[in-house]
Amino acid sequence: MLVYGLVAFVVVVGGLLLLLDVVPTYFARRRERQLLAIAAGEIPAPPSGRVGKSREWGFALIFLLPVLMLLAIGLVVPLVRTTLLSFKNGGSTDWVGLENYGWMVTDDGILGVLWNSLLWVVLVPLVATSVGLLYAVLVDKARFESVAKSLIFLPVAISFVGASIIWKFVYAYRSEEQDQIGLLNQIVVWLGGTPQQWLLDSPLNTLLLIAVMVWIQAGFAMVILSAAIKAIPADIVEAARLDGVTAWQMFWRVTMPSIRPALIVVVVAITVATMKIFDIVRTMTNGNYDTNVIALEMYNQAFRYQQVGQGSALAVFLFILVIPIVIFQIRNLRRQREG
């Protein structure tokens, strides 16, 4: 199948580029003929300007064609359809109005899920960004800086499933009489405590799952914030130092204001990633023991219980939560372009 895929790739991309080569030569020839005809006085000269503009449109369309088509099929149409499905019943046969949304805000199980998701969305960006920032400040200009940064950055490359298994092993439980094989329980035992079933007790288990996400995202925050810190102009730092500020003042009065844009980018990116979190919960607890989140519940409703309407309502809810972030991002983008 891989060969088919590669052949398809060569055909599609090569075909588009070929098309882009053939079309302009065709137009060029035609224009040449036209110019000759005009020179010979056979036809009147066309109004200039308009022709060139519309031809540019054509080129742009060929360049944009695959992206626009795929986005329409893969994202835009699904967006509309999912929204419609959320107003239909489980088998998508009848319209049920707002029933699915009513179910969402009254069902106790779902309320717990929403509550957990809120905990994720508040804690993960906050803790991951703080740890990343702290570490970026601490190792800045230290010896072995690049190695130290790579160590924290490494989990970014690990899949959520892989990370879940790594941490499941850390949280592993053996009864008191046996030797512990999970690091966390061993530390508890060394400190004289009794081993715990970490993933069974709510709300502690949700916090421990959140720790996994923090572990993955902190490296991402660290890299971006570290670059922002390094981009602070040296003369500002020097001036502050001459004024005799302490390290603490330097951090709050100089570093923080200077890296504000990067900080916003990091928090937004981690927030969006956290809203869609699914893999960690599914692999570690499968949403049991009160650890479920919106994205996993949506998957369960739509694909396991065949309640497409309810699943779609959850997806729409997720989308509505993200809309303010889109608007915020677009405003940032426009400001950046004007500036």
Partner chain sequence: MATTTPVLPGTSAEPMPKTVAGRVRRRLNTRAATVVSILIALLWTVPTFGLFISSLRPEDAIKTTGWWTFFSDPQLTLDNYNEVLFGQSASSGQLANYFVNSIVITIPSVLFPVAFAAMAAYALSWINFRGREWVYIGIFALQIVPLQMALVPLLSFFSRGVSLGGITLMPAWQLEDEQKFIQVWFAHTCFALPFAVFLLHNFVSQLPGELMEAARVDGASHAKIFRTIVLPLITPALASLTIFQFLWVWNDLLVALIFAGGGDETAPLTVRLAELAGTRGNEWQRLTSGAFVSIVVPLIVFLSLQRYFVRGLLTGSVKG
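Mind pulling up the form predicted on its own next to the form predicted in complex with the partner chain we just looked at?
The next block holds one chain only.
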């Protein structure tokens, strides 16, 4: 059985590599040779007009076909199937119409989940981007800049589960009579306070979980925004300095307008990542104590409680929430290209 699995893996992966790499590369080189031959006068130029455009479309389709196939397999088919399942009962045997969506907006527990998810989506992009931007501005052209950037970028390389375990130790609780192993409670004890069970009280526990995501994403925001700051033309900065602007005016009138496209990209990327948050909540609290979010509740409904219809309704709702952000990002990229 293992041999069959290995053979299937080699065939599928090899086929995909052949389809995605070798075939487009072959046609690209063939196209390059044709252009060189046309430039050297060895062969006549291809016909212009409708026939030429048809060839161009065919050539573009060769490159797009693998991507379209992967999108259909990995996105379109699951989306259609999940949407259909969201209109069925828990066992996917009978159609129930909009019942699952009605449950989603009337159940108090699910409304709490939606509220927590909204808190994540608002706070994480705002705080992570602000921290990353502030850090990028402060360390720009400073001594040991690369070392300072590496320190804040390190959490990006850690998995969400690994980061959750690290922070679970930070929030760890022991009674007042015992030695504390949690950093936060040890600081409280040093200040003369009483150790707290930080992950039990809502909404404080949700904010502490959000801090983990901010810790991870701030490094990503810093890298992108630091590159954008360094790309600001030196003559613009020099002209502003000659005009006598202060550091505050330089930030708001020169830096911020210049890095606006990068800022939007960072906010959109962190927002999309936050909407799918699952690992941190699952690892640290398992959604208990009013810390649950949409992705974890979707998993619980579909796979733990065997309510596939309700889980699918939450998945569709999450997908619909992402669509406006994706459309905004596409329009923003198009405006940048036209500008």
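Positions refer to the first chain, counted from 1. Superpose the two forms; the largest set of C-alphas matching within 1.5 Å is the rigid core. Since the model is a prediction, treat every value here as computed from it, not as a measurement.
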Exercise. When the two forms are laid on each other by their rigid core, does Arg304 show a Cα shift of 2 Å or more between these two forms?
Worked result: no
Problem set entry | Rigid core superposition, Arg31 Cα moves 2 angstroms or more between these two forms | yes
Problem set entry | Core superposition between these two forms, C-alpha change of Ile323 at least 2 Å | no
Seminar exercise, completed: When only the core is superposed, Val10 shows a C-alpha shift between these two forms in angstrom of 6.0
